[in-house]
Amino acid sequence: MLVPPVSHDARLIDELFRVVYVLSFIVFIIVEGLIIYAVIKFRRRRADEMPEQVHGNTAAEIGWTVVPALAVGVVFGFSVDTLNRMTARGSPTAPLAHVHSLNDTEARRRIEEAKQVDLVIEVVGRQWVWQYTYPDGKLTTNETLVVPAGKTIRLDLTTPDVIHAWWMPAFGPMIYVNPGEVSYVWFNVPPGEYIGQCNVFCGVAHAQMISKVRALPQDEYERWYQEQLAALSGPTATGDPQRGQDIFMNQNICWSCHSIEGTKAQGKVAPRTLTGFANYDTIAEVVPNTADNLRAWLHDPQAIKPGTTMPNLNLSAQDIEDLVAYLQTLK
């Protein structure tokens, strides 16, 4: 299924693809036509017939060298023109998707001067989830990035583990996210829900590292943001998070399968890290991440997701409450 472009850069890439596609089709027709012509015209008509021996044809050799070179030159010219228009300094309100991978102070200054940025969000790519932190640092979400539509959004992307790639096909270019570097992508898109994929193989659960963006009208975005802040200060589990941490790290086998940054839990069996788990949208990709669903998951994972590798640990009701309380602190 083709993904319709929604940004300026994505439309430029789409136009270039169509031009290259048409040129490729023309070349295909010419080449295949010449092959069919040669097969018919120069076919052997008698068993004892020998084909005419041609030891050199200067005109033909020049032709099949110059014509492909011209075709490549045309594609190169269109590509350079597209790149120049993608990096042009247009109106800050024009729909765009811009990508840079720069580290020095001068690069940051050029980025700020290039476009009027309405919202800057810090993004951390982890095995195997994207984590989004909003400007005031009070709100961090995983999996889905919610932004105001029609505003210029800049993402500052880093990763603490391996190379990832943030790619939203509807927005345009792909951006590599390398350990020890900061990469940038900015975009301005209409309301809608968009989906992409980490485009660099980054481990066993690479296929689950989905990029999701939901662009809302300004008033809806502001309402969503306030709701998220209110939810953070709302009621939590009734268990003891300290005891839940002790169960996780010492009294159970949780730490041997799961990973949490900064702790001894460095297991590789579970496909996703629990770092930032409280901000995940879902549990095991199947149910919303709520306290009740988490209790049900810890009570019987197979009932929530048949076939999951998470075993039923036969936890007591109090152990489940304490684990839920602890996991809700992982923000």
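Model, not experiment: these values are computed from the prediction. Numbering follows the first chain given and starts at 1. Only the largest set of C-alpha atoms that superpose within 1.5 Å between the two forms is called the rigid core. What changes on going to the form predicted in complex with the partner chain:
Core-superposed comparison between the two forms: the Cα of His206 travels less than 2 Å. Residue displacement note: Glu321 has its CA displaced by at least 2 Å between the two forms (rigid core superposed). In the core-superposed comparison between the two forms, the C-alpha atom of Ala215 has shifted by less than 2 angstroms.
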Contents of the next structure:
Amino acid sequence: MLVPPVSHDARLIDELFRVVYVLSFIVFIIVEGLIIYAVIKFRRRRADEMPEQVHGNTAAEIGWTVVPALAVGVVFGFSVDTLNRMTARGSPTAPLAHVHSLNDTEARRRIEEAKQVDLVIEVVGRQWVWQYTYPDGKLTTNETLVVPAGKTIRLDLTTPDVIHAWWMPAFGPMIYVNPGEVSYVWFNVPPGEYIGQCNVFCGVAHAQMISKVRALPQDEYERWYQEQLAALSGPTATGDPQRGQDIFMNQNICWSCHSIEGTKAQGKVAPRTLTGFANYDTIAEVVPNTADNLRAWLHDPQAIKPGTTMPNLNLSAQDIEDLVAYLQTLK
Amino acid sequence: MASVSIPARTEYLRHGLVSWLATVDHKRIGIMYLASTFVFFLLSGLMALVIRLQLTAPGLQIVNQDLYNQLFTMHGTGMIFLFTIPCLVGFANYFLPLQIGARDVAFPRLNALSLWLLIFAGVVMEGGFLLGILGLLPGGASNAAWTAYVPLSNKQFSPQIGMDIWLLGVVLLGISSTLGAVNFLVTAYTMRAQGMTIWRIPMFVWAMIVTAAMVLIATPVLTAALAMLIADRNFATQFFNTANARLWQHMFWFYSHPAVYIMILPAMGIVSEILPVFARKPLFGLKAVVVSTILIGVLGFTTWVHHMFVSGVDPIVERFFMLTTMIIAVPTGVKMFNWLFTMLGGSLNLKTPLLMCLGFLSTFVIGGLTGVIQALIPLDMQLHNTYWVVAHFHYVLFGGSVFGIFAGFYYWLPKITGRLLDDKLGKLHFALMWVGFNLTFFPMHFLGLMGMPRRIATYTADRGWELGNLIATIGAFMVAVSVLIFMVNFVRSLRHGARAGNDPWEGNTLEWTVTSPPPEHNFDTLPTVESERPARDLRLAASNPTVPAH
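To complete the pair, please output the form predicted in complex with the partner chain; the form predicted on its own was given just before.
All chains and molecules follow, beginning with the one already shown.
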């Protein structure tokens, strides 16, 4: 594998890949070698030459039936053995469902009992963002999952819309997230930054459904988590909401794409209404709805969500401050 | 010996547009199959070039993401349903009756219906696509990939009428394909020349028999699934509601995995025809090749679940389907070695048809091996839906089927037009296409191993995918140039090509015993067959009456 494996399962996959790669390469050399040999040795030299009319050779044919069949058997054995040792599917004596229906409480119980895990993250894959909710439910991050390194993490994945697939190439196994079901991923990885993305075509912005995992040492993770909680109740905007409203409705063209109930803004371009914006968890379903994130978003939307239809309006710092103040009044 | 009188009333239909519209002659229908599917090939090829341009470098926006999604949806649909499958049917239309010594197919009018359903469906789908990208359909054309997984393809997530047009098109193609399969099976079963016992049936006919049987079993399942999805979208039925997302995956792949064999077996049949002729040797282990073809057809129905390995399958079931998927490599390997040993010890006539077969053998083996690798569940967990898969199935369907189709063109077009294609241009076509193909698709293995998912409209510069994509785009344009050379060669041959005569290649099968192009009724007297190489028997008997023919 060209992405260095960092998890137990990814290393198993890597080992199996090396074995079958070597076997395949041998077959490849034999076949291409015979083609080249035939073309060089047996090309027609005289127009009237007539080769011996050989119709077949039973022993040889049995040979190239039985040998590949045995090879298939051996590779099958290796694969089943690898599969049995993978965290993703449980042990051979207690196979573990990696996907089950949302209301299958029995399967859920088996999974909770079978695996001792240090951290469980609720993951929602939606068009077109991965959202990670941490155990006490207070904190949700988008796109980037931060976990303690060297701990066993379980992801419980669901989707409210179409099929997605969660995959970190460095971790190995990918898994579909089908509607109406819950899917599971287990991993335990060293510190580092990892990147992957949705791996089932899920609509227009499928290419932007990126997923990142940042694995931090336990103490750094704790610090990060506390900082995030603090940021949620962090400082709000200092601008003038009245002037912000004026920019939104008159000085600029925000109103033409966005809608806010009871105002002249009735645009249909933006996917979500801004009515009640202050209560939203996220900005553009990508980043947590904090004042800082909103400033960054208004400064350059593409930097936050590539491919968004919202253009960069080249707003001044004061305009941004006032707009943030206005938008935070929309409750 | 039976003889057929041509009804006088068809005389006025011999020439002009009306004669083509009204014909039930399998050869004319075959020509229209080949011509129309080639147009669809060019359209899907152009879409592929736009796709490749977009991916040349990170962050390009040559087309917007929605248009990109429509492009790859129609590229895949067109290449599979409008080109590879029906183009091979076109060869079968023209040559299956000739090869078995019949005057037409069993149901000529049904045959015409299959053709016109195909053309109508093609116009509906390509027309819907064109209207969609021109902005004349609200919401655009179908953009849910050729797999059209629910719920992405349902009314909620794909409200546009373009999706319904696409679904209707595929339904029509399913009907066309099923009717054609009935026709070929009945024709091959009932209309073979006297003496054509099962071990004397030509390899291409064998391939079509197995293919037709597969179509008959698999295609109605897809057609039913499509009809159910149309009902879900328009009549509020609940066949594929959210709790049933995987039902669609099973029904879709129950057809669409066997469809791979529906696309590769006839191409293998063409290779099995050409290699013995161009090596001046009988096919090595003919019975093993036939049995392997049948086995691939049967085992082809025991693989579809491998598409759901990462979607959720019972642990016992998934191991079963891993094994059955891997086992297909055995009969495929048998054929590979039989082809190689047909060439070894032969007298190889290195003309373009043989070169295209060598293109098939040298690239298909890679597609076969990567197929086994992907069948292993642990590796599938890592490779599923990545560019590795794109590389794999293009090595099977382009490296295999498309090289086989072009081998068929160089081998059989002289029979159809009466003129040989230029061999130098043919070799240039082959060389450019082989190199371009490998430049396009070989780097995709590495892109997949580096984690690049398929069906993404763009990518960022931090993933290390630039070089592979750049090389792939360059290769794609080499393939495009090679196809242009083929078209020039073909048009040139119609006027300036050397006369083919009845039998330019020292053929083995009955089509080489009649004129090029063959008379409307094919055979003045229906032939009698005494070996698996009847044309060779006649040729040898004519040149030296005292030597036993086989």
